[in-house]
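What follows is one chain in structure tokens, specifically the form predicted on its own.
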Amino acid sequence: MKALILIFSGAIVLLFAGLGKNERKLLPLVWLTLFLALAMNGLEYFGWELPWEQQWSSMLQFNKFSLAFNFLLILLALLGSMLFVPRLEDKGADVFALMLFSLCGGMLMTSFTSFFMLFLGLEIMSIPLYVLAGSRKEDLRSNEAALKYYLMGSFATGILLFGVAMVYGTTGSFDIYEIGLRYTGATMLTGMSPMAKIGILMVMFGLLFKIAAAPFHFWAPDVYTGSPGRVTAFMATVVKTAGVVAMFRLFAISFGIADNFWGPTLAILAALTMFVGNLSALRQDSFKRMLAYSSVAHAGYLLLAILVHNQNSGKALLLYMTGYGLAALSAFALIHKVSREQGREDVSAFDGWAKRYPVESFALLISLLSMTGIPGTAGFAGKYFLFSSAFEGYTWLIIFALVLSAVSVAYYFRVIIAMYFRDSGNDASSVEGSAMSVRLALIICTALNIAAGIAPWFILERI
């Protein structure tokens, strides 16, 4: 709770202090706010609590589970702010405020105990992103991204609220624990009503829109490609993490008793998401669009945790999202660098990168290996524990996921081959290195990715 209040207060200050000012001038304040929030969240994880704090959180629950994921959200936001350093001429640091507001919404989505807080968190997270997606007003792709994201987000919210109304109509409660108890009693006595089943499916579909799972993913490639680089990275990491955790929390607590009803539907959608994401990424020449479809594929893998919805899958979810978040941040930051320097985002833009940018190339190498699931990285450890937790109940789906993970090698390794085995013909001495904060963040992301791959139990024991 303390970290949430600090981030919200920092966002208010940045909103008014940053109007019309150079973005770089307020970067230290952004970093200080997020660093203090990270420290406060860590202290709260280890038991530091104000005497009156319990009175604030009747619809929120800050336990080990939610605090661990909140720590990850804040860490990803902090590293993202370090990786995407604004240009000297960029004005309007209120962009940072909008991102912090969105982060507050994500933290509510990991900690809610009531549908009220789930809805508020979802909208607080989404509405700033509708603005941020179109923040490059002179770019038609950015305008298109904002419009598509707004329209699809509105439809998703409508579907979600329709489902919430149906759930409330069958239980008379918005509390997720109370809903779970009433559905358990109804199942034991007479079985769940058709109205309850429709409500669960509508809630599922509304949340699947938010995490870009097929067939509700069609907005993601255009929105990810058209949005500014830092916004895309934020959506692919912080927003996706918050959405998956919210869905895991809701389906484990409220709808777990009915998993024989919604489980087969979600399993088919998970398989479809993996298939569409990987096969579509295979056909892309634009690296940024490839990462967008890759994000769709990873959403399919993450649905395995929701299908199992037990403590082991929750731990595996934290490990997987740590590896994916760190890798995706680095990858989106480096394609942003390429786009700035060369004005293009295709794979061939990385030709000969290892000679010109050895540090950045190594960071991207580890990120791509992690997203592929190569041993020694957090991505491999996350996939191993996630697949292991679901193997007994969904063997066919795990085999399908393994096959498609192998397919992902084809498009991830295209970039690695371009960096290390092709020659761009440019003079390596004429290139300009990255900013200090960018290199530091890349080193942190890479080191944490390797450390989590070598010692995954450190993360698995956090919840």
Contents of the next structure:
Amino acid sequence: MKALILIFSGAIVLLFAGLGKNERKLLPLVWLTLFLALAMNGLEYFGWELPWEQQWSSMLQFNKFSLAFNFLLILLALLGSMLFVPRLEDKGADVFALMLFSLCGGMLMTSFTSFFMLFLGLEIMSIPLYVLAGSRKEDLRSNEAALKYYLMGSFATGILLFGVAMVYGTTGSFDIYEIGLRYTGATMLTGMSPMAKIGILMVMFGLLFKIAAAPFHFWAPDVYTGSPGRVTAFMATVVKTAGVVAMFRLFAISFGIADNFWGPTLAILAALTMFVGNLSALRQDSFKRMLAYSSVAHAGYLLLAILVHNQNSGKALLLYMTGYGLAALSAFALIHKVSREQGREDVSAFDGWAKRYPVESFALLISLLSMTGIPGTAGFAGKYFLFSSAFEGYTWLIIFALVLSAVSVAYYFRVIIAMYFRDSGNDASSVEGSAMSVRLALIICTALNIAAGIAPWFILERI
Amino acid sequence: MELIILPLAGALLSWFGKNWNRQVSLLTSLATLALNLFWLSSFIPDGNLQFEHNFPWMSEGIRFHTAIDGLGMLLLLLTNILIPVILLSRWNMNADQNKHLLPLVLLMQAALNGVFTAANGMLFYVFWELALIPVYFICAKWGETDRIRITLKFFIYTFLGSVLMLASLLFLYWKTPGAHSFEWTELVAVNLSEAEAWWVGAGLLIAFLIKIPVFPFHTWQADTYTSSPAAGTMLLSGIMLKMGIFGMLRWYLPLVPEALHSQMPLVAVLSVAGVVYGGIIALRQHDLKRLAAYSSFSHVGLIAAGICTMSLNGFQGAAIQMFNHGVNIVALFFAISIIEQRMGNRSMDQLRGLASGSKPFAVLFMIAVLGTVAVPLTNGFPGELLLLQSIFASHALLGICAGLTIIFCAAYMLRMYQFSMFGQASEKQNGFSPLTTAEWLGMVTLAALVLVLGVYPQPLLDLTHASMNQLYDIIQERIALH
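Given the form predicted on its own, corresponding form predicted together with its partner chain:
Then the entire complex follows, led off by the chain already shown.
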């Protein structure tokens, strides 16, 4: 809670401090805020603030689970703000402030105990994003992204709200634990009413939209490609994590009892998401668009955790999101770099990169290997624990997922091939070194990724 | 475990080394070999696991458990003998290129040593995958035209096999009692129904058959071998495909004995088909490297067929033939790379009379060829004899087909030798410069192994006998139970 308050006040201070100032000068303030929040969150986690399970008027609950995920969210936001250095001409602090507000929303979504807070968190997270997606005002694609995201997003919110209303109608409560109890009773006595079933499905669809799972993923490629780099990175990591965690919480606690009803639907959607994401990514030439589809594919893998919704899959979810978040952050940051340097985001823009940027290339290599799921990276450990937790119940789905992750080699490796095995036409004189903060963040991402791959229990034991 | 850490450390040192990275790499690999030989001296080949390291890694069931038995020791020896030779083959090449290639070879060595010592399924899988990355980079970075497409195909192919293997291992993992475990002993103890065993076995088998490769999973092989740099080809053919055979012996046969009676005959037929098919294609090749690639494909088919007989002779033959095939094929590719470096091409049509250029090289090359043909008193002979005998014993017709390999092999190998080494040398070929010291060392080591193990193969048999016996007993016992 303290971390949340800290970030929120940091954002407000930033808004005032930023009047008329250059964005670059405010960056240290953002880092400071996020770093303090990270430290605060860590202190809260390690028992500085006892007792553990803090309830806030039955609206929010900060336990090990939510604090661990909040830590991840803040970490990702911090690394994200280090990886994307604003251009000199970027004015105004609103971008940073909006990101911090959005992060606050994400943190509510990991710790809600009431549908009120879920909805509030979702909106606090989304509304700044609608603005952020269009923050490159002069760029048409950015405008398109904002409009598309806004229209689709509000539609999905509507569906979610409708679902919430139906759930409320059948249980008379907004409290997720209370709803869980009611449904347990109802299932044992009479079975679920049709209204409850429709409600659950609508909530599910609304949330699936947020994490870009098929068939609600159509906005993702356009929005990801059109938005400015740091907003895309933020969406792919922080927003996705928050969405999946919210869904996990809700489906584990409230709807867990009815999983033989929504389980098959979600399993088929998960399979569809993996399939669509991986296969569409194969055909992309733009690396950013490829990563957008790959992020759809990863959403499919993440749904496995919700399908199983037990202790083990929660742990696996944390590990997986750490691995994916770190990898996606560095990948999006390097796309940002390449597009600024060459004005394009194709895979071929990376030709001969390894010679010019050995450190950056290595970071991207590890990220891509991690997303593919090669042992020694957090991506593999995450995939292993996730798949392993779901293996008993959904063997067919896991085999399908494994085969598709073999397919994903074909597109991830295109970038590796471009970096390491192809020659660029340009000479080495066009090397433009990265800023210190970018370099540092890349090294942190890579090191954490490998460390989590070799010693995953450090993360697994956090929940 | 030390055998894994040592090359890993060497790889790091060599990566950051500036001018002395080939020395560092070679020294590391020699030190690893020395350690391996030292362990061999105190190794008791009684089928028990020795030099154990066992501590929990990711969880209680995923342990860092390494141990060496006879079969593992044989393959460790193969790896650690061949790696210095492979490094020697790069000794005189462009230092700029070597800078990153040599550390990758050492990384490969670390991963391979891990594969051959792993006693935990997850650990095995991790090393199995890790071995793929360095070799992919070696082949895709330093190979020939069109290497990128070919190596990507190779990578996806083998990665697909690996994930199927992972699925099978996971299935077995969930069948282990109590808090589940990936330990080999636990996985072996799992009882499966026949249908389950069939699917689990199929997943494992596909991974191994792709790696070996056995017909019809071989389509990546010839292209990859041909387009890779010599060092990559040696790694792939000499050691990496042994991972597949080793996998069959250690991680397939004892794990799913219930499926063997339905799957092994099929694989046997496929392997023998590969033997004949590879032989026929090799007869028509003009590119020396491609010819050697198909010859390798044909030979490993024989090894796989020997395993499929599930007889003691078959296992034993497979074990020692793994070692000998590794030595022979690396010697062949070494010789071919020597020719290619000097002549600038490796097409039989353009090479003539190389023997007059360098007599000692001609002799060494001849020894490698004879070893591959499996002439008595060369190392190829005893293994091939055991394998053919076991195949005959299980099915006469298969045995006859597999026996064709001797004729084919003699035909294509001698044809290759004749066309490239004899005949009227052209102007250019007279410039065949004598072997350098590094090449001498490498080729002589291999040739010596060919001859010594041909005359006296007993050490190899002694080393693996107990392990193979044990494997045979486990399978028979489980099948009888079933």
